[in-house]
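Quick heads-up: it's one chain on its own, the form predicted on its own, in structure tokens.
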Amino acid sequence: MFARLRSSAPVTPVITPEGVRVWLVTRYEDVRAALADPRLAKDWVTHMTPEDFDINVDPVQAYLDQHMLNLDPPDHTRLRRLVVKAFTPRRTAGLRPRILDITAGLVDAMADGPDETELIEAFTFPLSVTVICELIGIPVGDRESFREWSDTLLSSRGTREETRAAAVAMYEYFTHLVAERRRSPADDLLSALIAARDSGDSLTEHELLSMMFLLLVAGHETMLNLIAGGVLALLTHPAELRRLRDDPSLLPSAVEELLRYANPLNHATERFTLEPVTIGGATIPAKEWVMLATSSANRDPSRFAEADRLDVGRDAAGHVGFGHGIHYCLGAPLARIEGEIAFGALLSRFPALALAVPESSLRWRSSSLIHGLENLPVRLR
């Protein structure tokens, strides 16, 4: 479908499952340029009215959604500056020993278990959520609640009541956690952000809570889907799987290629026009939603030769799996390290790793944003 759109209608209006019209952008050149275009705004709470949505937006979800990913400068610049130090390459490199420990524990447990396992339950979810929870300072024991709330909020099929209940539960959880951490600070990102808030460093209570929501959901969802989708891509391309297993030095390039090829996100988070904007020859009116299909851009043959072919040795530089521009993913350095460790551990520990069911039987999550598997049964031996 994306190939047809890139060829015949690269910028075209479509209707979402909620009944909202958005302009879908599919070519690499247009997507990359639009990701950095200041005429496409993010702060919908400030600039859009209920009439602009054509749907009723739940106020609790809107409260949590007003984080830096949905803000424009100068607010976005101010908030990003407060957390960027936690995600620098040097800081995330310091997390490598702990990620190795977590990974080793999960792999050992699988090795001691049955010959077949559900990889998302046994490995990808616990790894991704444990790493981000420890970084932020969130009790890992609550991870199943996070998973349920996140699944509901990102689903395209949930009812308004279900979405609101998940948003309220997450809001109440973070409110209690912030109060507890104020009483007992720790060496984690949450305590650092609370200190910034309480010292008057331009961080409101609202911004603190919505920041926690963003970091937790974005931090584990993208990694979960990268690892699961990446493993599936490798298992369905046995020659590339053997190539990577035989030459682990390809792991860094393989992670970039799997980000490009498997696409943990279908599209970037939504933007909207404040004025008429021309993209790819199409003029989008003011107050219209724009959806940038990064998954299509990453498969655009005008940018990547044989774009639909998996090549773990490919130079995939320039892919938009992490976005582009001022909203480029803060967690990219952490994702790269985590991906290299996860894929390396699975391939080295389980030489016979294979799908345990036909690929056609796998279920994909019902989400416009998330490109993720619901299940991944694998055979370990």
Given for the second form:
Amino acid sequence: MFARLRSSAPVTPVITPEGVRVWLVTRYEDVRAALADPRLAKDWVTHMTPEDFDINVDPVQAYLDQHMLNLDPPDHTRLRRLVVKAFTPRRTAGLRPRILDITAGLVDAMADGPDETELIEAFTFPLSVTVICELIGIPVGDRESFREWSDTLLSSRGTREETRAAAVAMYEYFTHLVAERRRSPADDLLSALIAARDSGDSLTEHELLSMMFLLLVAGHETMLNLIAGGVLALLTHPAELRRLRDDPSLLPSAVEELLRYANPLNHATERFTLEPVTIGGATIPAKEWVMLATSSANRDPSRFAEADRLDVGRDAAGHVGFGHGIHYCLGAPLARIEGEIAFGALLSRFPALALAVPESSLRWRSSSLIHGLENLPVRLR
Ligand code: HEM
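Output the structure of the form predicted together with protoporphyrin IX containing FE; the preceding block shows the form predicted on its own.
Zooming out: every chain and molecule, the one shown earlier first.
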């Protein structure tokens, strides 16, 4: 479908599963340019009136949603500056020993368990959620609760009431957590942000709560799907799997290629036009939503030779799987390290790793944003 759109209707209005009319952009050059175009804004809570929407937006969800990914400069710049230090490649490299530990614990438990396992339950979810929770300072024991809320908020399936209940639960959860950490600070990102807030520095209570929400959701949903989707891509391409297993020095390029090929996100989060904007020859009027299909851009043959072929040795630099421009993924250095460790551990520990069911029976999550498997049963030996 994307191949057809890229050649015949590269910028076209469509209706999303949530019932919203958006302009879908599918060519690499257009997607990349639009990601860096200041005329495409993010702060819809400020700029869009209820009449601009064709859906009713829940106020609690809107409250949580007003985080840096949904803000424009100067607010975006100020908030990003507060957390960027925690995510530099150097700081992130310091997390490597702990990520190795967590991964080894999970892999050991799988090795001691049955021959067949559900990889998302046994490995990808606990790994991605534990790493981000420890970094931020969220109790990892609460993971099943926020897994459910996060799933509801990101899926296209829930009713309005379910979505509101999940947003309220998430809001209450973070309110309590902030109060508790304010009483007893720890050595984590949340405590550092509370200290910045309480010393009168640059972020409001609202911004603090929505920052927590963003970091938790952006930090575990995507990671989980990179590992699960990446494992599926490798298991269904045995020659590439063998190549990577035989030469682990390919792990960094394999992670980059899996971001390009397996696309944990289908598209960037929606932007809207502040004024009429022409993209790829089409003029989009002011106050219209724009959906940039990064997964289509990453498979555009005008940018990547044989784009539909998985090649773990390819130079996939320039892919837009982490976005581009001012909202470029803050967690990219962490995601790269975690990805290398996760794929490396699975491949070296389980040489016979294989799908336990036919690929066609796997279920995918119902979300236009998240490109994620619901289940991934594998045979370990
Ligand atoms: C495989 C893993 C990941 C993928 C594919 C991914 C992808 C992305 C993409 C595409 C964007 C830009 C969205 C847009 O412009 O609409 C983004 C932004 C962001 N990501 Fe990631 N991400 C990953 C992991 C992480 C992790 C581990 C964190 C850790 C907290 C994280 C935190 C963020 C944040 C905070 C932003 C917003 C940055 C801003 O608005 O300036 N991501 N990510």
